[in-house]
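Just one chain follows, in the form predicted alone, and it is written as structure tokens.
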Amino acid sequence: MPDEDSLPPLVHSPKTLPEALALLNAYPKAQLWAGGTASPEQDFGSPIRLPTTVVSLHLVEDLKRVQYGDRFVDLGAGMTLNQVLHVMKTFLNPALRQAILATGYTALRNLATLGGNLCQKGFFGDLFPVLHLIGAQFEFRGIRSSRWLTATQVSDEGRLTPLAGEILTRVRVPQEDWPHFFYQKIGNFRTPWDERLSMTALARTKHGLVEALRLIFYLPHTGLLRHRGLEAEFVGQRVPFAPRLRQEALKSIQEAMQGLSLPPSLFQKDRVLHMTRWVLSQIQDE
């Protein structure tokens, strides 16, 4: 009897929603396979190796459709990051829009769909800390079964994972203001964990005084680092920011980095500082 791992893969490939659904609840240990620009099956640089059974979604339509609402975009979790970039240039956060810019180049882009990005195994994808910034949601769909998450809650678990037979099918994006937006990103998924990260960083003003503002890292072998305390106190505060007000920040965030489960390298630590310092002397009233 031929051994299991020498058979040749098994890949069904739904046309809706209740299919790919029916599949998963007939083959539990089936892999989702999003838009296949990773799989938690390969090594990078070695040849492509798909699990025994596969649940390919790449001709689901219904994972792939956009809901406007008035106060919010729902995308379906099957588009690909193009596709998200189109619907973007009207509707979507910017500092969203330059993340996935930063996500591989355009051929892979045609490839790589959001749903695939947010639920890699193990670790957050590049998106998930902007739209955690965001106050983003996301819907994840049993054959049986509906739940919404926030940002918060996923973050709270460490990872974006469906529980055995769901499928993430649609997150939800507010639609809000935010004339100040910073980006940057530093390595890929080639570089060392300890010299990767991400920064985003939101800021609202009127009259010369904040209105909101949001800052988060990402270190991908530690997780998010946002400090909400520190958020809340530059509400109010007249802009550009007093020289005190910016070393209290970088003290505050220096301490945050301390409290980390996994502490940052020197070189995330240095940079953390160093972006911190240049979003806070980049504010200035609209």
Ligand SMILES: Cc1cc2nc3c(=O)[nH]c(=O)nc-3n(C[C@H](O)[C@H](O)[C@H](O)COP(=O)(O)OP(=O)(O)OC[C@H]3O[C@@H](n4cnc5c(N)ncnc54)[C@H](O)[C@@H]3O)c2cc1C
Contents of the next structure:
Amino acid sequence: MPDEDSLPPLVHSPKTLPEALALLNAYPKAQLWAGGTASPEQDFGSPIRLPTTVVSLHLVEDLKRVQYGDRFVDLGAGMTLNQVLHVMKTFLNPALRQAILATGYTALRNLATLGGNLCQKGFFGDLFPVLHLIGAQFEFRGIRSSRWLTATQVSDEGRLTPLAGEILTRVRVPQEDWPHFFYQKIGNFRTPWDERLSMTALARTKHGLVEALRLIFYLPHTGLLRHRGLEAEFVGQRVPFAPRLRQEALKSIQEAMQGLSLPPSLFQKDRVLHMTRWVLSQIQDE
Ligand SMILES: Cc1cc2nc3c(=O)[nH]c(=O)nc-3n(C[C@H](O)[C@H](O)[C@H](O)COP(=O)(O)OP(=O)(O)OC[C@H]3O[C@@H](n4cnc5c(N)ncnc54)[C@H](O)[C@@H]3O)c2cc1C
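Can you swap the form predicted alone for the form predicted in complex with the ligand?
Complete assembly follows, chain above in first position.
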């Protein structure tokens, strides 16, 4: 009997979602393959190694659709990151756009998909924190099942992980106007974990007062840092923010960092405070 690992890989390329789900059902150990740029088997610089059975999603048109609704847009999880950048400007949150542009480089974004970014094994991709802030929802489909998860449920679970036989099919992005948006990322895929982080902030003001403010940090090895209590405290506050309010906010963020299960590095702590200070100084009336 030949060793299973020595057999040539079997790659299935279904053209529809039902076909892809039927294949996953028939081959429970098969690995889903979207762009293949984050697949754990790859050792960059070496020839591509495929798992024994692969279900490739690259021909599944159902996963590349965009549906425009009145209050949301549904992005197919099989869309490449460059395809997402072509979504109508009014529907694509500008912070999400910036986060996509900060992911790899354009050739990579021609292959890399939204679903692959979100379902990376072991950690969130860089797009999840922005989608969390926007209030996105995630649809998983199985051969006889369908379920939606909110971004909060996903962050509570710590991962966006399909159950056996499931595929992430759509990401529902609510449509809200956020005239103030900020996205900053330090480090890239090759930077040590404790020197990487990103920040996203969204805010809306009216007649000099804050209507809504949201702020999230992503420290890849530690997780997400979002302080909803602090966000609520800013509602109704006058802009530009008083120095006392900004100081109190920094203190709250510092305390929230202490509450994280894995402590951030000194570098990350310093950058988080610096970015918070910077964002709060940037929010003015429209
Ligand atoms: C040079 C380089 C730079 C990179 N820079 C970044 C970066 O800045 N930020 C970042 O976040 N990532 C980065 N990546 C990682 C990766 O390229 C991206 O996250 C990309 O979006 C992954 O998408 P993919 O389609 O290639 O995923 P794949 O490799 O095809 O899949 C990744 C995982 O998701 C699963 N999967 C894929 N699609 C689905 C689906 N629809 N349903 C369920 N499971 C699914 C796969 O089974 C696999 O386990 C980089 C990679 C490289 C090589």
